[in-house]
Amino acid sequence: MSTDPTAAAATPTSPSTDLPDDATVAALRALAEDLATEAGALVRDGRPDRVEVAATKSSAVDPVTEMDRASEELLRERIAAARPDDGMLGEEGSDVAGTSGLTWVVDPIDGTVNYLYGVASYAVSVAVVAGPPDPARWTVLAGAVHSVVDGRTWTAARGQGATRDGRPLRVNQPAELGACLVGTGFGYAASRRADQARVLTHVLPRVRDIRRLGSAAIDLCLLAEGSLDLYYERGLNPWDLAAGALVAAEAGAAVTGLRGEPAGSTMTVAGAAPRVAELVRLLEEAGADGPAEGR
């Protein structure tokens, strides 16, 4: 049976006890964007003209470089030394406890292959969460994305709305799925390509195009400031998400998984409210959180 996103907008700002007061949320909202802004400089400047492949994770076409390490590395000093007593959770493995309840939750380079390409689509994602380090059980308080080539960058407070630059954001309304422009993304191993390429052939008769940009981050901002029209992907990490769909959910998106389950690795659904519904039940139909080898 499909989920009713409506109920699922509030996803990553989920209800929770003992959370900072709305000046505080708003202070960590600005200490979220210096921080983004600050690792993206680091990422735009230091950008050798060849990148190379440090290493590589889930498979031999999963990078790391040079650069996500050192973007790390500066998102965790700087972090230490504004709020010590705060926990880190980072892509490249920092995994750090705190004692104050909130917990920072990064992505030094989100959109590595784009970066190791050159392709102008990468970005700095950077959010702060409370309660359990566990995307279930947290509430996201505020975070921000900045684009690193063009310098866009993107913020949200939980319950004070989304911006990009400065402007209020607020998703599309479109009247009909066809008519849906849907930003989407493809895993590393080669099984679950092969099934996310199945789902696709039934998702893309029956919208307007697709869109694969290579970050999740940036999809889900472009999802808010009206750029696209939904998003749907599976395989998401906690530090691919945090930020940018607490961006969308300020923007009025609904947020949400599939089968009543909220937005998360299985899958992640975002959009205006009755569009979501409709690609809900298509994705449930072709099964795309079913078991598939590589996942």
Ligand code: LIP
Contents of the next structure:
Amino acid sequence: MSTDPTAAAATPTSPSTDLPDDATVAALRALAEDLATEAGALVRDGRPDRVEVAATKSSAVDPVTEMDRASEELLRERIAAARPDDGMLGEEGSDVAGTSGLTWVVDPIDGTVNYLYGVASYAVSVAVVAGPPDPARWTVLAGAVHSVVDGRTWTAARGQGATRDGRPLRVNQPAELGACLVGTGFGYAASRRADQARVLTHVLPRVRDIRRLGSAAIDLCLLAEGSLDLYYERGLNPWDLAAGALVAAEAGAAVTGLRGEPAGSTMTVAGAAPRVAELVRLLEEAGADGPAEGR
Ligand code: LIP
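Having looked at the form predicted alone, could you now put up the form predicted together with the ligand?
Okay, now the whole complex, with that chain kicking things off.
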């Protein structure tokens, strides 16, 4: 575990943006990678043969495991040690106010249902943001997504590109919507899923195919490396989205919501800009952001 060189000194900022300077952002990226990789090793090495559900959240099929909690506790401890003045927001309840203007936004296991069943698509997602701890007002500076089962690690820093295991990434530029392999996901509430299934009937006939892999963070990173052409999902939490959206954007993806809104819980759409524009129109026409209870 590297000790972040910026922890002791006040975080150097760029005069033009008041955001941390490029060297600081690069160091934050390296720290995010270290954190995600260490927590990923805990999740991988500590997975029992039979994983039990410790609790449920938004519905009976929205599980929490002891490993979700253990991974988040490890991340909280490491962040407090490396950057004691930063805040932290975690899926399993961490809500630490900071004084530095930076907040770490973590998903200790993104794809918890896959972890529960042993389906090999789950990740630790770690991002660091500047500004208020509000997704509508923060700026994502750096992030890392570590695929627990196979060890792939995607990272990005604002204005500094995206990589997978050090290899630079660029999104695909498909010529038409009908050629696009599209990633998506579904919520935990039956009413929300019913509406998402309705929307899917508008999308599926117009694209190459759909992939529902179970981790938004990995989906967005697969988009960044060209293993998906497009991605859309309604209902993402800030910790699902923060690191993966930066990896996708730094690989050249447009990342947006519907009706001129930014990407967020109402809708996230990502991919090459011309195809994103087509998918956004299709989702708007289908009322994909319309009323539907639950998450
Ligand atoms: C998951 C997301 C996924 C979504 C799942 C779930 P979690 O996050 O990454 O894209 O479809 O329903 O929300 O709950 O495993 O951290």
